[in-house]
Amino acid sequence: MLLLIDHLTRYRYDVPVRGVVQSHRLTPSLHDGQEVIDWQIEVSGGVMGGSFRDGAGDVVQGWSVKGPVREIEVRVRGRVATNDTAGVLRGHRESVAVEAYLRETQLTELAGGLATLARLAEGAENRLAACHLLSSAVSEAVAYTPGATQMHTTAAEALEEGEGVCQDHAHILCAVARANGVPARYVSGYLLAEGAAHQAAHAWAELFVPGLGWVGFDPANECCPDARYVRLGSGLDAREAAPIRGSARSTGAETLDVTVAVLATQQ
């Protein structure tokens, strides 16, 4: 599948503000299941840094806007080609230890009910088989609500809500995983939404199963990832995993703007 996808995010501030340093994790992961045809990325006004790959082979790239400057525009276009490797990621390199993804964080630490819930694993007749089943728990537990969360919503709150978004989804899951001794990461990226409800950024989680590697749960949709999605970057939790990542000088507010696009076109 040849998918195309117009990534704006648009920052803007009350004062204008003295500068701005961000790092971008928005290039598209090298693996078998994709294949970048062009990429492009412009900031408004903006000066490209330095970048380099991360240990979890994501590309980050720095970039500054020198200011005054009230508005700010992170425009992400390009062509990728996908194919469908049921969830299974091959073909990407990194460096980190799988045994770093057993780290909590503030946003999946096992709280409330997800002890509860990362219990329904055992008994399973193998590992794939337990991550099977608890990314159908994380989808029957939390309905997936846009608007319900918020960004620094964690995964036990959301699951005491009983619905959320995707980032609840992936947080609850990696929440769980690890419970269970399963290194879990989350993902970022892009999905061709086929109804209202879904977003076209999107994320995921991937657990590690040993035979196979790192392999993709989306609670969200109740599936693997297939030739729908692109994967940009991952983390331990959604800060980690963020696209982009900054900082502005300046005493003021600032407001985030994000309009994503995926589309399906002609090879």
The other form holds:
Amino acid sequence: MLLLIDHLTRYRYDVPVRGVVQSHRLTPSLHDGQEVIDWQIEVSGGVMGGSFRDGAGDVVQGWSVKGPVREIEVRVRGRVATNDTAGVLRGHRESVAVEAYLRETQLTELAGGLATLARLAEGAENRLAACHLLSSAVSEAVAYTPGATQMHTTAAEALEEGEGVCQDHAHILCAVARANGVPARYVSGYLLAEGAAHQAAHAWAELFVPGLGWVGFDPANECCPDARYVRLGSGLDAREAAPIRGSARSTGAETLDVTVAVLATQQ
Amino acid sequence: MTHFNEMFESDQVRSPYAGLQAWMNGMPAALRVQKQAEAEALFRRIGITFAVYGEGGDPDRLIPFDMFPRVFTHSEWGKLERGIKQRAKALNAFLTDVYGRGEIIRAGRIPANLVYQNEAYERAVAGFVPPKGVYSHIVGIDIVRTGPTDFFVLEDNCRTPSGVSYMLESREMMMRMFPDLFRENRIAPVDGYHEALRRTLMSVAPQKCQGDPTVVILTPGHFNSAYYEHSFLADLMGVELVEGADLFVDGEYVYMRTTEGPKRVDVIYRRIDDAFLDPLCFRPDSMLGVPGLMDVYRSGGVSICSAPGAGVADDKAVYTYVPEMIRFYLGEEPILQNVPTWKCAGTDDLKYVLENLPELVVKEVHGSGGYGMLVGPKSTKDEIETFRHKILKDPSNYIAQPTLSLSTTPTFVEEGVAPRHVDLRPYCLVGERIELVPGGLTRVALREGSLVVNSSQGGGVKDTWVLAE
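Hand over the structure of the form predicted in complex with the partner chain; the form predicted alone is what we had up.
Let's see the whole complex now, leading with the same chain.
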């Protein structure tokens, strides 16, 4: 499938800012399930900073913008050819030890009802079956409700709420997988979601299955990532895997506006 | 328990202290009191009143200075020096390995969870090799002595060990007050430390650095308990002392604001913790760091000393494996021994520890500064029982060691001169070369019988002499 992506992030500042520095994970991963045809990142008034591929295989690119500015636009456009690998991440070069993904973070701390939910995997036939069980359990436990949670909502809080978005699903799945000794990470990317534009900027989880390697699970859509998915980067939680992390030298408030369009085109 | 007295061996004066006996005997009480007051006034005037790293306590409290020097012979120091350098080399090899292929873990010599699930392990720098492959540029190794030739390493400090300003100021003080001592004894100088530190920092300039590297010291600010040391070292080295807000990222580099405009910075000797270095990589709420710093670092635009992630080598649970690291990476036997350590995470060890609490010292794995620890022989039954419950609640959070019979050195006290327990923290510099100035920080437990040398618990400092051949 050929996916066309147009992702615009606009930051508006009520007081002009003296400068902005950002760290991007906005370049599609290199793996067998996707191939970049063309890809372009523009930052209005921005100077490209250091760039490198980190130990997890993500392309990280720094940017800085000299102020004063009232508005910054980050625009990402490109085409990615994808194919279905049944969720298995193949041909992805990375060097971080998988055990490093057993650590919990503040957002994925095993609290509240998470331990009980995690126990559903007990008695599963094998690791892969356990991962599927957990992913379904997360889908069932938390209904997809935009606006029910915020950026800083923890996995335990979202579970308690019973409602959330893909970020919450992925956090909960990471937490319950780690509780079972399964290395887990949060993945951010894009999704071709017919008729549901708000899901185009998406997140899911990858769990480590010996023999297969990293396997994606998307509890929000009750499936494993296929040709509709474009993978950008990963981390222990949403904060680490964020496509854009930024900091503005300013005293005022910031308004954020994001639009993402993912379209399938003819080859 | 008998203790090794470093000056007197059954009423005979040991050779390293021979030059001090006449000095000690020739000092009437009145002169001693006067000199002590003089020293304190000097310390106060220069403002050296901070607590040693991580010890907490009142930051403005003066740490007592004891005028009686602690002395090593040339050959005693020779052995220590070889052992310290060996350890610093192995610790750095370990860090390069665990952020690379993790051979020591694959070989089954260290458990994976101890390293990769450690709070100090920074996934963000996995796969990145800092300049010259050095992670810990200043390794502070805490050493105790129990006999004429018996030295044990208590712990390693691979992040930003402090206290070196005490080593330098104590020497300065002694030379000012007792110049004759330095004419009569051949004492190796320590005043080359700041030059060696500067050399070390410059030798790890990043790949993209052109010309002479610009070095800065990054401090959390004047409210930090070690601020005095930060500004002291910056002065000595002739480099800028900066706070996070003085630095900014532009494009591929880090700059500092100066009156003549922005100046590119190549090497940052940071005295702030990993978590606060860069809100775009670590704690998003950090106000002490520099946004974007880690991207510049990982793309070779700046060096950070110690390297982010270095702390995984000085964890108390990892400590027990340092002898194994020396064998694994260097193919050598450790010159300095570890203190035998029981890990309460293991059931056999836990059983032993619980059965022998009155004889043991029990510490928190991540604790420091002499807090949260039990010194069995110095504790009441109640204290021991309370601690037993704490251990049972979370065994993996504790390690235990035998109560070591720390050596004593003569120390000036109210009644005159009396033996008090001491330890030693030398500062090993690792860059292109490994360097160690002959000396270190000797801490002394001023309370009679006390084995806790931490300044927050009644400890003081002494000048440390290494005699020339």
